[in-house]
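This document opens with one chain alone, in structure tokens, the form predicted on its own.
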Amino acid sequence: MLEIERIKIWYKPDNDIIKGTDVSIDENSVAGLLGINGAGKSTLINAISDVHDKYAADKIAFRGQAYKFSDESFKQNRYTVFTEENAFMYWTFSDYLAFILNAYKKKPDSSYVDYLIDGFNFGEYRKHELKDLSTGNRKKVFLITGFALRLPLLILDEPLDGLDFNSSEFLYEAINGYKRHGAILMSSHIAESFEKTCDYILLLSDGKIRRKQVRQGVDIRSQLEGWLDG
């Protein structure tokens, strides 16, 4: 679905974090971003997402036809949750998902949000202010958000902080689920995100990316022992 070949992401010139690597995101899949703390996870992430325009990539192509990533028809294909998020602070969940749905001219489904709703337990903060809310429910407004587009590309950067253990085992559910209507990319620092949505991880280090097929329900740390050090 997503091609990305030879990219180079930097903050200050000659300094490359992302060095010329390749990124392949499969259709209906999820694949698992991993990388030790600054290796330049949420790096790549914002170049993708258009919120850093420090990158140069030999090829970017969405579906078999060439992109940047600050272009509207491509933007409107993904949506990102970020690791935070403080925008909208006076905005109420409500008001936020119609203003999302808007932007991207998509029809709400009442009973996947209400099943979103009700899987994060958010139900009673629906008419709070996000400003209001504790961290893990301002997450949850963007997750379900997210989810409720049903886009091509969903991105998540480290999508369980801040969210309790139930939220957590939902958030899988709804992961899986997922890939009846797209993709994700999801970095996490928790394995056990990994074992329970994974179909490949996307190991990130010294600026490139090597790519490993896993299987779910299999302890991460078997399957990826060895690998990770080569």
Contents of the next structure:
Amino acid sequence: MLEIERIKIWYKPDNDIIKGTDVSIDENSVAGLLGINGAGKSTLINAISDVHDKYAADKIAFRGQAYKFSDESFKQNRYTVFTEENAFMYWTFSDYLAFILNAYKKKPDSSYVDYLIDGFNFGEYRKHELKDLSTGNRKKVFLITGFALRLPLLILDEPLDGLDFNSSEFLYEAINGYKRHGAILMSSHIAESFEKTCDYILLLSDGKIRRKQVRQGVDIRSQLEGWLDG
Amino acid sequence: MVKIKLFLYDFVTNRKIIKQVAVIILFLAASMYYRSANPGVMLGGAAMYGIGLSMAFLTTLYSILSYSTKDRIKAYLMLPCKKSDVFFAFIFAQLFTLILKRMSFVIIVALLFTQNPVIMIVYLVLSALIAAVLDTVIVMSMNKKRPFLAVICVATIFALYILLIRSQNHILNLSVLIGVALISVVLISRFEPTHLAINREGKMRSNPFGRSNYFFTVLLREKAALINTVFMFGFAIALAFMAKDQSLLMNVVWCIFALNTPISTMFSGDKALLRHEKMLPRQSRLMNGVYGFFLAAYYAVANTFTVVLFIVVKRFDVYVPLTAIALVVLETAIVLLLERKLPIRNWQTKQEVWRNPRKYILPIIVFLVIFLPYIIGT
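Having seen the form predicted on its own, could you give me the form predicted together with the partner chain?
Next comes the full complex, and the chain you just saw is listed first.
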């Protein structure tokens, strides 16, 4: 679905964080983005999300069509939940969701939104301003919004940060269910999250990405350790 | 020494200190040149006291108000430091920033253009100290839900202001200043360092303003933005009545609302919102649509208010409403352009966003537009 060829991303010229590597995300799949701290996971996500513009790529193709990350047509097909999000602090979840649905010209599927709100146990907070919410509940605002949009590509940057045990379990369920609507690119440091949701892993190391298939029935920790070491 | 620096680098960095010192030296050189060219120019003491105290009080209050919402303050409060060390470090950070970034210029002017520079500098430094301590007490009182104490502190500053501009008795004035400084220090000791941070835990508020426009909500909820806007209107009234007999000066009233930087930097002052806007498709119209509407509404209200002032001071003619309409369009367009093409980055405190030299672009353009007929006419 999303094919990126030889992408370089940098903060300072001549010091590439991502060093001319290929990224490929399949339709209706969950791709895990794995790498040690500082490997460049968030930088890659920021570039795809058009919030970091110091990049160059030989080719960016979305469903066969050539794009730049800043192209409106591409942006209409993806939404990103960042690790830490402090925007719209004076709005409630309901305000924000209505605004975003309008921004993407989407009609809300109320039953699906209710399912997400119940699953994340968020019902009592939907009318509270974001700045009054805890870290985990604030995260849920953007996660629920991201899922509710049902866009072809949903990008989640460390979505488990701040979530309680029950919400984490529900997140896995929501991610797996999302494959019916589109693909997910998810960065995480939690081994269990890859095991429970990902079809394959994009291993980011030394500025290069290697694609690894998750083998079912094999302990995920040993797979991850082997990849990171090798 | 480490403890003293506890909060300092949230307000300044070594690089910013060096840059600021260079600016101060340049200002000193320019002032000395002006002084030698115009030896007769002298400023009154009362004006200097008034400017020094009110500027120190207001700018430090804005700075602390925006800082105390930051999560990182909790990381400092968690450290095993004595209460007195934390307060000392906090006041030191405020005082250092205040003197470096703002009071240094007033001190230079006092040094070169007043009759008793030494006394004047003592006044200014004491005023800065009182402003830093009382502002800290005000913010902590509000965080601790003791608005009465905050009101008393504001009243104290106002009383000091009146005293300094009216009384010529230095012994009395300095005694009062020192007395207030000591009482402020005693007041601070009645608080806990946790009161420095706004504690929102357990507080749940639904947005009372609805989803009509996010920026109206921000304006009504962010104290600094609201206070600044109210001051702008107050200042416009004061200037209009002072300048009612002077056509040129009266037209400066048009420029005042263009100086309301919390309004014109709502994206630059909110990094998360700026990032979110960039992430969203343009059809969200968050900047050009939602923010644009907010700006147009603000400038429409502000310029209509100016029209009313022209009517009240009996200087109304047909060009006044036409100017107002033209300015609403112009000011909205320029702010949007600046926020899109020239957003302010690399700031540590909101104060830095509001003080960024970009703030002068809009008033200068408004000034040129207003005075163009005069310039062409002459």
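Given the structure is predicted, the values throughout are model-derived calculations rather than measurements. Numbering follows the first chain given and starts at 1. Between two forms, the rigid core is defined as the largest C-alpha subset superposing within 1.5 Å.
J.: Please check if residue 217 moves between the two forms, taking a CA shift of 2 Å or more relative to the superposed core as movement.
T.: Comparing forms between the two forms, the residue 217 CA shifts at least 2 Å.
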